[in-house]
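Next up: just one chain, as structure tokens, the form predicted on its own.
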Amino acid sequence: MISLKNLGKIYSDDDTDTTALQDISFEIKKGEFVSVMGPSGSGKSTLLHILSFLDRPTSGSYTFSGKSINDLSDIELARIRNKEMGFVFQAFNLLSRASVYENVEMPLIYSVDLPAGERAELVRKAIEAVGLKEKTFVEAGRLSGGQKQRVAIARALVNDPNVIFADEPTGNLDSKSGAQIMEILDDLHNAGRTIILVTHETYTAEFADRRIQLKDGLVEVDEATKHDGNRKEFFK
């Protein structure tokens, strides 16, 4: 699904060039659960932005589902991102005065060819998938942190994306709520979703099947995660 070859990213500010990523090469297959780790300044955020079409590399190549992003316009990338990618952020990024339903519906608003009845059904299924049916018409601002993150996951799911990017999804949560979020992501992975998790938490990263460790813009480690298959044990 994802293929990076000798990918690099340099930010230029006046006469100063800062190398954020250099010579990054790896592939992520459909259905993988991959964690991306590294200290502050290692390039995690830059890599996430490039993988999710929010930024472009300055060198190398990135192919998504057989399409080179170098050959696509920003409008084409935005269409692919809206259709094939879902996003879960540490800060939730919800509209606090909008209901759970309205927040989850947001990615579908611009789907003019989607009948209202079908859109409502997609929203309902996404909300039920994260266990918040009873909160459907509650304002998002009235929810707990864990519930807000579940709404964010439902919003990420509503377009039926091929890949879900989770950026520090448990960073603002207590351990119990974090466990619930990771169990939902694990269930989505088991259902065939590709999950790319950016985290600084070792126990959260171990929930994935593979760990990519960055340091100074380089891939330091790319290895299978060792666990016995019972990931829920990590949170007990």
The other form holds:
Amino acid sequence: MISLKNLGKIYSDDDTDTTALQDISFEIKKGEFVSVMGPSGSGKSTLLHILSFLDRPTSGSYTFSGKSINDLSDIELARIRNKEMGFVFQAFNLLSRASVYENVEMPLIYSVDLPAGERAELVRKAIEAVGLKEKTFVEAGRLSGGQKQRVAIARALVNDPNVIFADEPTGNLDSKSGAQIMEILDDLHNAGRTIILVTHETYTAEFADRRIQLKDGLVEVDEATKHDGNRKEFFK
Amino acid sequence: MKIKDSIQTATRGLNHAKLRSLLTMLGIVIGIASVILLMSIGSSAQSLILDQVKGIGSNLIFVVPGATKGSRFSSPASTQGIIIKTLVEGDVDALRREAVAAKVTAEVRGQAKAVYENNDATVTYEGITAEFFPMRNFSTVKGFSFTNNDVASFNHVAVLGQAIAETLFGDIDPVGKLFRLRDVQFRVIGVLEKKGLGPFGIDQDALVLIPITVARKQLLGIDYYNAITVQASDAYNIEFAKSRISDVLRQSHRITNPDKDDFTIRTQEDALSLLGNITSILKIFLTAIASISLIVGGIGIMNIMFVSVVERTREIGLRKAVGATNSDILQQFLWEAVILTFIGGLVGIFIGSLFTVLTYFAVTRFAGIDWVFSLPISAVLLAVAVSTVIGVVFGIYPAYRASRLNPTEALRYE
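I've shown you the form predicted on its own. Could you give me the structure of the form predicted together with its partner chain?
All chains and molecules follow, beginning with the one already shown.
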């Protein structure tokens, strides 16, 4: 469902060009759980932004569900992000003064073809899926870190997307909350969703089936995950 | 994104920052309230002034001696302290014979010391004929006004304004009492009703009215008039009456060239249109002052909107990530500005109206002026329209900036 061919990204300043991605090619099939790893500056953020239609490549091609990014307008990209992609960020990015309900509802108000009457049901289901039913009308700012990230996952799920992009989702959490979040992602994967996880922690990366390691804007390693016990240790 | 959702998103955004929203609104509230208050004061002042001119009488045509150079709004020489003796008894007689003139009165004016027992005051007295009273809507609350018999018989009788009656006589009923004016004795036969400040700032309650014959021969020793007032008959158009009067006066003054007129004729309409112009300028001036505070309020909104856009950079990035288009973001921030200014406008109208009512009570109660309560609907509509337009004008640039934010940078923003 995701296919990259010779993808490159160069940031152009007034007089300097910075190459973030040089020449990236891979495919991700529907239902895969892929981790993207690499040191800072390796290009993993840039790759995530392009994969999630927030940025455009400067060379090469990217097709998502058979549609090439180069053929789509900004508005079409926004529609696809809204319907087919879910986002989970390291810093949660919730509206802290808004209720859990309002936060989870947010993607739906940008879904032009969804009748307003169906929203409440979708929001309720998504909140229940992350186990926060009793917090539905609590201000998001009052929740613990782990609960906030669960709200963020509910928000990512509410429009029933094909792919979930998770950018260091456990980075701001203690290990117990982090474990809960990873379990939820694992469950989503088992339910058939494609998950792309950007992380620098090897033990969270082990939840994935496949590891793509970047270095200097190139794919250094692309292999099936070796389960060497780190994941078990993480759960202790 | 549907408009309903845009408005709801904007309302929630404002609601999540209540204090900031209220403070932003304050500038618009003050601006709109001052527009309402000042426009209302301007229009009240205008009707007060115009009502006073209308209250002098109806269909009045004033003739003063001396030509007027320049436009119809220039003042004739005789009002600038120059003595011109061209209006005489023959003119009054000739005008009385004219069909366009329903009533005619002549006036002479002087100042003198009035004395009653231990009280004295310097007063302006006017020598008039009996027609003056009905023509100028002057009626007495005590006693009577004098008749043309009194005028013809040189009777030493006087009708006093309320203020001067009180100064000279205090609590004593002045009717029937004798007082001296320039060492000539007069008997008070009537006291006028309270008239207040007349047009052109003359205090009508301080007037002493005496027969014109007495004033001319015995107090002033002159044989000309300071003014002639004609009340045109209802049957004739006022402009026609005016031109007839000019013809009569030219004939009796033997003037063939209208450029050499030695008199000036003014109608009430002239005065009304002059004062109407002046008070309209006053209104525009007041509105302009109030508009400055509106502009300041609008710039306040723009400032806060910019701060708000910067503060909510991550929110904007997030909204874009989950599918908001540039136009969705633009609409959200624009609605926030418009809702703020619209509500601010409504509150401002309420507060402005409240102050207008307070002004009405303060002016009528403490200053004793017959203030006309006026809250022009045009001011209210203007205020709503202006405040909403301010929302759009001052909100659009910050909203545009918000909509152009790059989502990847916005999401990284610390």
